[in-house]
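As structure tokens, one chain now follows by itself in the form predicted alone.
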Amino acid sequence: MNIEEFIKEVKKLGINITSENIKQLEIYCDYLLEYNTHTNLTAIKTKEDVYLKHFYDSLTLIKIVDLTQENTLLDIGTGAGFPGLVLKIFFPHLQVYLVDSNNKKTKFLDSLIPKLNVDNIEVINNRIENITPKFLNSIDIVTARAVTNLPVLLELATPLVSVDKYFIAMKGNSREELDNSKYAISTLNCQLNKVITFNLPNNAGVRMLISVQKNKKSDLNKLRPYEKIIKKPLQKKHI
């Protein structure tokens, strides 16, 4: 996806884009690719994909959400800062917290924002699980990119997550993996609110955007530690 292509179905998405924006996209773009000759960061390899897998693909959030009437946003396994970095780019109002246990990938998102000219916004070098006191019932929408399994993610995730607020968890083709996930939504007091699956440009595969919105405050004293997520998922076989 060249430049055009990319300002083209971004523009179907409904976002403004800005020449601003497509020189903070450009700069993250060739830094990324720099970075990346000596950091590994990411897979891929050329500036079409970047922007077609990374940028356009984390904008798709907005298919499922609209976060013009969101304040706070926090992405979980952030790596090199898709979806949150990009979603901040566009919405600059939004107070957007990057989390990732990779301290390669947060080195060189501390060193990545200085140069796109953006504020409120926080690189949290830490796992999920350690940093839940802190953002608890807090956050209006907590995202996470292609991360773990979808039962055990929505047990990291949905205590961070503000009542009647949405963790949404953006995927490949996982239907049953969501199949798998609806004792998990029922057990942690949430409800499943839209799903939604469709293609990406120039057949570059199926995404699938799942939102679980929030129906109770989580209890900080009654969160199963991270050990037993893991050995025992919240499907109705491993309990």
Contents of the next structure:
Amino acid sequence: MNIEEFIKEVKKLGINITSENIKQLEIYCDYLLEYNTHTNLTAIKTKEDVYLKHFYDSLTLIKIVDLTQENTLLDIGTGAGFPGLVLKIFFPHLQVYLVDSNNKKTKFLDSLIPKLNVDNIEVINNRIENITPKFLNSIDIVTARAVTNLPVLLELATPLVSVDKYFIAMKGNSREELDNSKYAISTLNCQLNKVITFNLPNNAGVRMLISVQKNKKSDLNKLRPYEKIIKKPLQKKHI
Ligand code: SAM
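The form predicted together with ligand SAM, contrasted with the form predicted alone above:
Full assembly next; the chain just shown is listed first.
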């Protein structure tokens, strides 16, 4: 996807794109591809693919949530900033937290962010389960793209979400995973809000957005330790 196609598709999503946004993405893309020559951050190696499979794909989140109405966003397993940093560029009012346990990825983000002219953004090099107490019941939108299976992800992510707000998983086609997550969703005092399936432009693959709304505050004392979450994910047959 070249820049002209990118601009056209972003406008179709209903997002206002400014010349400042275009400059920020150019800096982001050039730095990512250059950094990727010495440190493995992404399998994507061309500018056209970065614009389609990282930048555009990250922005598709707005098909399922109106970010202009939200204040805080935390991205679990953000990697090289997807979707959290791209969303921050287009929705600068958001307070954004980018979380990843991989030190080389957060180091990349720490050196990229000062070049982008964005504020109210924090990069956190830690595992999400270690920082749950700090963010418990406090985030409007928690996101995760291409991070672990849905029952595990739900148990790690939903404690961070404020009551009535949303956890949104960005995945490839994962209908079966979703079917296997119904028990986890209800056990975690949440409800399935919306599911959107669509094709990326240029036949670049199927995407699924899954939005889960939280109904009740999480109690820190009742959360299961990570080892148990992994060993026995919340699925009826295991309980
Ligand atoms: N979201 C990015 C994207 O879509 O390009 C990166 C996806 S990558 C496949 C998964 C990322 O999740 C890795 O960078 C990994 O370090 C991170 N990750 C996995 N488990 C995590 C955890 N428990 N806490 C924080 N980060 C985690």
